[in-house]
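The chain that follows stands alone, in the form predicted on its own, written as structure tokens.
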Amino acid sequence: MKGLLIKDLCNLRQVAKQSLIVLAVLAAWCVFLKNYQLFPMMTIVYSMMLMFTAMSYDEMVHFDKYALTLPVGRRELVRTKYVLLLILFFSGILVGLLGGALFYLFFGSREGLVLLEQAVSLLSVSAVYLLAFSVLLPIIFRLGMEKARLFLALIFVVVFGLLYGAVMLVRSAGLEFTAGLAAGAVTAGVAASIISFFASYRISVGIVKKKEW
């Protein structure tokens, strides 16, 4: 699995310069809008989207078919992609937190920027994206990267729709959004994302074991 993971990271190295440019543009855009909480959120979005790049490279050269001629099991093919997703996920969080800390250092006192609020916002967006990608990865393994792209918007609409529905349900019940309620909601979201991630892995392994290339 280590060799497969290194292969994916080497492929992503081809877009390293492009990624730095994207992050610089995002930072400049946040400064222009004076919306510094946007940067940590966008870093996690961009880092997760790099998963599409890695899987598109494999599909373009039919790598999975070649990999099965090597001493590599189907379970390892799936596990590598989920480990890569976690690497990209935590890398996006780390870059977002570092960027948020820099924005707080330079603009926090003048713009009322609160570092804790940025961290909570980043954690919430991260949980949503991990949940969405947990749903999407089995679809990619089943249908392929190009066909799975059609489901991307639908999945995010459903996930964010459920979140919006939950917020409206709380408001209709007359509950106030206190710090405790927000912490509980974030914790529940993180727990749901973790559970869905492991469930997604098992589903993907089952799909790949039955798949014929």
Given for the second form:
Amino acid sequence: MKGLLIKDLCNLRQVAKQSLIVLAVLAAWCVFLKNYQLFPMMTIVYSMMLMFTAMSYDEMVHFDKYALTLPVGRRELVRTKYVLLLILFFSGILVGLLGGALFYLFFGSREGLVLLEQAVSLLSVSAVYLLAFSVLLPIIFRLGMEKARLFLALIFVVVFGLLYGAVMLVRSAGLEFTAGLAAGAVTAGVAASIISFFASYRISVGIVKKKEW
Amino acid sequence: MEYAIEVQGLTKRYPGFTLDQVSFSVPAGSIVGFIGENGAGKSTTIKAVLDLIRTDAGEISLMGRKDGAAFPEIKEQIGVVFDESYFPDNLRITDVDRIMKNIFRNWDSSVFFSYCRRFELPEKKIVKNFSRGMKMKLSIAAALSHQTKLLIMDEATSGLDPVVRNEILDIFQEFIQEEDHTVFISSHITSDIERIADYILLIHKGRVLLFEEKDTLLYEYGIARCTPEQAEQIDRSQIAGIRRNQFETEVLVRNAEELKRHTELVVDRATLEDILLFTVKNQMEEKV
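Now show me the form predicted in complex with the partner chain, since the one above was the form predicted on its own.
Everything in the complex follows now, all chains and molecules, and the chain you saw is the first one.
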């Protein structure tokens, strides 16, 4: 698995310079909007999107077919991609938090947001993206990156739609959206993301075991 | 005799094409050339051997182990080269070395870099900027740098110029000097196969038409050039194929030497390409 991960990271090295530019533009935009909370959220989104880049590079040269002629099993092939997803996920959170801390140091907390609220928002976005990618990865393994791209927007619309629907449901039921309810919802969301991540891995392994090259 | 690859009754059905009861055994220490026209089933057979596709029937053993391609310890001993380089475009040869040494237990960086130097592969360039020949050389260098015992190639020399092909064929012949090293190579370029192979495996429309030692094949087969009347006199059981044109009838026979001795017919040496063309044409005519 280490060799396959090194290959993915070598592939992503190509977009390292471009990523630094994206982060700089993002930071400037957040300063302009005076919305420092946005930065960590966007870094998570960006880092997760790098997953598509890594998988596209593989697909372009049919690397998976070649990998299976090496001492690499089908399960290992899938596991590498899920580990890469986690690496990108946590890197996005880390870079976002570091950036957020720098904003706080240089500009202070102008929005009057408490740290806990920022953490909750960050956790929510992370959970939603992890959930979305958990749905998307088996589709990529089944259909390939190009066809799966068509589902990308649909999946995000469905995931965000469900979340929006849940919030509207809570409101229409006359429940007040208290801090306790929000914390419960975020906890449930994080739990759902973690469960779906592992379920997604099992589904992907099943797909790849049956796949023909 | 030990076999590096054993295939028995391999069957794979696709809509419109069936790999039908394919059986052959690749003796360890030999080069087996796998020939056949486009769509004959060469790549499907190789994919099945490498466990890249599921089969409908049959048994495949690699390095003496049933379903060998499912076991990493067997794949440690196998080098595979396809018709294209499957290394991502952004890699340099140093990256390929770093990746492979974390995949193969027996990866030998010094062997890999010596092949790279021999092939004059640039260290600084990324794969994207390699020529097709360079990409194939990189794939071959990678396939030979982990104490490889079995080299499997699917159309690896197609699309390369004669100079590069010649260089690559020399490498295969060096590789085969070790008595437990085996090469299984599929190619359209019959002259390459004729140059290096010990055995010829011919497949047509998913069925094995012949599997024979190359020297025996080239010794026994010949093309008798005659009139249609003379062609009628030749023992039908010895005819592998007939080609007619307005000037003469060419008959591919399996008993060239015998025919030369006992008749006055002109019998020329048959090349592998002749054998492929005549045999395939004959099969097509029989079906019609």
